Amino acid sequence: MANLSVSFCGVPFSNPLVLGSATPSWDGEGMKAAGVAGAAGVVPKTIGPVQSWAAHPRNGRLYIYKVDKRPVGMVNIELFTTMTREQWLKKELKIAKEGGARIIASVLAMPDPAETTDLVAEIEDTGLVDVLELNVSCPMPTSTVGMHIGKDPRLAAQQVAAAKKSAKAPLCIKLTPNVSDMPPIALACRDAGVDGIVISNSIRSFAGVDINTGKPRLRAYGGYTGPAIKPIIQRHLSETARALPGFPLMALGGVMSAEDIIEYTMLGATLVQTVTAVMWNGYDVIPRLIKGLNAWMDSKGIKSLDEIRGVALPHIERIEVLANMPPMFAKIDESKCTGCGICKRVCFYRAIEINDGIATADRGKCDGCGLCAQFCPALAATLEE
């Protein structure tokens, strides 16, 4: 058995996988649950205040999103968490510490600095958390909260300060996927002394009409999550870990199994998040992702999360420098070929014909461009030198 333990921020977690904050997270049972099922840790949805703008609908908010009837992400309209600050403080993480996880409280910054001052203080005085999650990134809530701190570097590290004052837990920062460019903003944070950061929240969205009756699917703007978004937060992942070698990670988007765990520990995250798969497939998928996870590293040979973090940054290159690489071309293998032709219908740069039922690549046409290999359902194309 391979050893998943990883330590971020200095806390011991028994795996990399932390449920993440949402609606199976709503409550200190559901927090429970997941820690039963085996997730090192989970994450309350954001503890706040009570007011308007931090109120949510209950007459529609989730809109599952389809590609040829398959579920490939989902549009949300959720804010934080409809429990009093003193519910979370007196009862809920209570019952979440049951589980046997470590709490990761996700913290509202309040759009007054000095006020996250004093709710960190007050969620500290519990006792009950071992790692503190500063949210500005919810990309819904009104104009003084959530990406609207995120998005400016100024902001965010004058909450990460602020937080600071009171923090006795490590601090993390839960950065906004809704900007061109991360890690100027995560640079800032860690200037400001934030222990770690997390990548990422839900994507700004709108869910679509209803062609039948020229209505909304869900009345306002909402987040995207789900197997959909994992190229973009892998990207802002990946820009940030390059931009601060060793920094602490947490990475979330998408991530249904155990091979996106994987991806993301090799993109520099000590610990992944999920939330999508749980809502989908209910806290039993949990295990299976830690079985699928422990399974992988043995086939591989790998003790420890440590040998494979970060190990694709080096690969990363700019597009310049592929341009200058040799080039490579679509080839056939006849032996696997079966004729059905699907690369042919792909290369716009037609230079695949069929002839006798088997597939043949014209070298001289080809422009590497990859889509007949990643068609290909007998794995008969590939691109070579």
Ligand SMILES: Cc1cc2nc3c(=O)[nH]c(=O)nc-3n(C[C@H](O)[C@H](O)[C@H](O)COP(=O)(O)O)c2cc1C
Given for the second form:
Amino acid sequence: MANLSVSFCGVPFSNPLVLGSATPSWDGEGMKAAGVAGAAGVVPKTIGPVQSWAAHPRNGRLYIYKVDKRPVGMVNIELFTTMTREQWLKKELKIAKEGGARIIASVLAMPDPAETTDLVAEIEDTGLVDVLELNVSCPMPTSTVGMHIGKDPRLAAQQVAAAKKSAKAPLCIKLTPNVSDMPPIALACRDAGVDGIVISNSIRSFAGVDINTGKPRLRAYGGYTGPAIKPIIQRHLSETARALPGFPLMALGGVMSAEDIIEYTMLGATLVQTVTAVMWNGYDVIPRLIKGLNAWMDSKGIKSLDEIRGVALPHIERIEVLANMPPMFAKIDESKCTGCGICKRVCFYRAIEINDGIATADRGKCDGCGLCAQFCPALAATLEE
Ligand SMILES: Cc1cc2nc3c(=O)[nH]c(=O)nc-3n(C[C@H](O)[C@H](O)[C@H](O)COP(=O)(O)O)c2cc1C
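The block above covers the form predicted alone; next, return the form predicted in complex with the ligand.
Expanding to the full complex; the earlier chain stays at the top.
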């Protein structure tokens, strides 16, 4: 049996899986359920003030985006918690603790950094918090909070410095993916004293139009989450991990399977959070992910996640380097080919022909894109040197 435990900023976690801040961590009972299901950590809904700019819509908040009836992502227009600080600090965090998971408290970075210092102090006073997660990344609030702070290295660093004044637990910052370049923001936060970085929040988005009514499916811009965002988050994570080697990182975005946790670990994450998977499948998905991770590690003889953390990073190349590497060509294994013709249909270099029910690829025409290999249902097409 593999050892799933990890250490994040000196805090031990029994496994790398954490329930992220969202609807399933709406209250203490939800987080307790996640802990009982096996999550090593839980992040409550972002704790902040009850203010007009944090008002919570109750007229439909979620839209599941589907392709061929299969969910690929979700747009939400949910804001922060609707519970008062008192409720959280006197009651809900205590209930959450009963589930046995570590509490990573999500704290809203306030428009005035001095208020952030006070909010962190209040949360710290409960003595229930293992790690702090400063939220500068929600994609839809007004211009004074959320990603509007997180996209600016100077404002983000100011918030880190303010939170650090009262933080006793390790302080992380949850960054926004709605930027073109995350490393300068991460570096500014590190220089301001942050202990870890969480990559990242949801992507600002629009839920589309109901063509029968001509009206938007959700009448405000929201945050896009789930499997569709994983490639975007992995870009930010890997760039940040390469810019800050060895710095404690948590990752989240579209984690639906054990393989996703492994990928994020190979890109440098120590803890991996999940939200949409739980919203679509319930808390039962948590033990399934942990079991899958254990089984994969055992099958590979991997004793600890430390062995694989960041292993993919040195292999990420600049595109100019790739263009100078030897080309590859489509190859069809005739013994596997069923002659279905899908490879020919998706070959825009006209390199594939079907003769007598078998595909053949012309190396002279093949441009090495690899689309045929991705689509071949019989796994007969491969890309080789
Ligand atoms: C309905 C909903 C509510 C969310 N609320 C919060 C929140 O209060 N604070 C926060 O930091 N992130 C919030 N998020 C963002 C998630 O924590 C997470 O960053 C995002 O969903 C990406 O992870 P996923 O693809 O596993 O869902 C919310 C996400 C969803 C779907």
